[in-house]
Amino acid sequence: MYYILISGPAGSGKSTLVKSLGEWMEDHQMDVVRVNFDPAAEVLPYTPDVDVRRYVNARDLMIKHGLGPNGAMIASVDYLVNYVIDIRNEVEELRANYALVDLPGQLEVIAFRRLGPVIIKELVRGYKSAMVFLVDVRLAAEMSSALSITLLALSTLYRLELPLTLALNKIDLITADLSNPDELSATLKNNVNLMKLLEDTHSCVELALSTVFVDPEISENLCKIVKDAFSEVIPLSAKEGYGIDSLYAATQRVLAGGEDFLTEEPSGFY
C-alpha cells in the first residue's frame, strides 16, 4: 500500500483533488482508501472511508472547552496523537492499493507545530509515502506570491520529510479551453509566474532586479534554491479532472519508480 498525502494552503482544492484522484484511480482498477484527516471539515465532496472526526472533532472541542476556531484546531491535532494508531489500523484493514490523505486546510497545525510531523510519521510508518502540495493558480500569478508559496512548500518538505510533488490547481479559472495543450501551456506561461519561476530559461537575476523590498542577492539565491528543489509543477483542474493522469504519473515516479500500473501492488497485499 502507498500513502499519498494531499497538502497545501486553505482553499487550494485538496478535498476536491482527493475526490477526483480517487475516482480516476478506481477507473483504472486500483483500490483507494479516502482518509479525511481534517478534524474541522464541515462538508466534503467525497465520502471518507476513514474519518478523523470519529475520534476528534474541532467543533465539539470548541463547545466543550470554549475555544475559538484556531484554538480548537490546534487542540484537535494535539488530541490526534492519541488516536493515530487507531486511524492507521482502520486504513490497513481496508487493504487498498492507495490511501489518499486529505490534510487540514490549516497547514501550519500539521507542518509547523511540534506534534504534527510526529502524527504524520506514525500514520505512514513502514509504507512508501509521498505528498502533493497544491497551489491555487491565482496565488501563483504574481512573482512575489509564487516565490512565497514555493518557499512554503519547501518548508513543508523539510518539516514532514516526505517527497513532494508541486501541483498548480484551478487552472480552469484562467482558461475556458483545457483541450488545446499548446494554447494552455502558452496561457499558463504568460499569466502564471510560478511556471516562469521554475523554467530553466527564467533568469534569477531578472527576478532579483525586480524585487522592491528584499535585497536582490537574497531574492536571487532564493530563486536558485526553488529551482533546485522543484524541477516541475503539474497543472491541474481537480474540479474538471484535468491533469490527474499527469499527477498520478509524477507520484508513481516517486513511489514506485515508474508510471506503469504493473509496478503497483495487487489489492489486498502489502
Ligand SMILES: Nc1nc2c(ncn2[C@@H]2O[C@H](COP(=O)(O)OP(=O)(O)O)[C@@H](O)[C@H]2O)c(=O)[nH]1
The other form holds:
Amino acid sequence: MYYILISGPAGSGKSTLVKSLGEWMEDHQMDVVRVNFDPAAEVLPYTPDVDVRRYVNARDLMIKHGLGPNGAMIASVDYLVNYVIDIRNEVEELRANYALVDLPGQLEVIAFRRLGPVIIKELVRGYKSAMVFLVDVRLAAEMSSALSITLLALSTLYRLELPLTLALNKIDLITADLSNPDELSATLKNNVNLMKLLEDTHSCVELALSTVFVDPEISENLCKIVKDAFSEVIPLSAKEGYGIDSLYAATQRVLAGGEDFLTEEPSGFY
Ligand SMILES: Nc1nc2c(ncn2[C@@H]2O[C@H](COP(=O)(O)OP(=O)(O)O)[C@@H](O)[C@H]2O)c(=O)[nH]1
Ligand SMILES: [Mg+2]
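Given the form predicted on its own above, what does the protein look like in the form predicted in complex with this ligand?
Now the full complex is given, and it begins with the chain already shown.
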C-alpha cells in the first residue's frame, strides 16, 4: 500500500481532490481507502472509509471545553496523538493499493506545531508515501504570491519530510476550455506567475525587481531556491477532473520510480 497525503491551505481543494483522484483510481482498477484526517471537517464531497472524527471531533471539543475554532483545532491534533495507531490499523485492515489522506487545511497545526509532523510520520511509518501540495490558482497569479506559496510548500516539506508534488488547482477558473492543450498552456503561462517562476529562466530577475521591502538579491536567491526545489507544477481541476492522470503519474514517479503499483505487493511494506 502507498499513502498519498493531500495537503495545502484551507480551501485549496483537498477534499474535492480526494473525491476525484479516488474515483479516477477506482476507474483504473485500484483499491482506494479515503481517509478524512480533518477533525474539523463539516461536509465532505466523498464518503470516508476511515474518519478521524470517529476519534476526535473539533466541534465536540468546542462545545465541551468552550473553545473557539482555532483552539479546538489545536486541541484536536493534540488528542489525535492518542489515536493515530488506531487510525493506522483501520487503514491497514482495508488492504487497499492506496490510502488517500485528506489533511486539515490549517497547515499550522499539521506542519508547524510540534505534534502535527509526529502524527503524520506515525500514520505512514513503514509505507512509501507521497504528498501533494495544492495551490489555488488565484494564489499563484502574482509573482510575490507565487513565491510565498512555494516557500510555504517548502516549509511543509521540511517539517513533514515526505516527497512533495506541487499541483495548481482550480485552473477551470482561468480558462473556459480545458480541452485545448496549446491554448491552456498559453493561458497558464500568461496569467499564472507560478508557472513562469518555475519555468522561465528570467523570472527571478523580474521577481527581484518587483519586490518592494525585500532586498532584490534576497528575492532573486529565494526564487532560484524554489525553482531548484520544485521542477514542475501539475495543472489541475479537481472539480472538473482535469489533470488527474498527470498528477497520478507524478506521484507514481515518486512512489514507485515510475513502476505501476501492480508490480508491488498490494498491501506490502517496503
Ligand atoms: N472552480 C473550482 N472550484 C474548486 C475546485 N476544487 C475545489 N473547488 C471548490 O473550492 C472550495 C473548497 O474546496 P475543498 O475541497 O473543500 O477545499 P479544502 O478546504 O482544501 O478541502 C469548494 O467550494 C470546492 O467546490 C476546482 O478544481 N475548481
Ligand atoms: Mg477539506
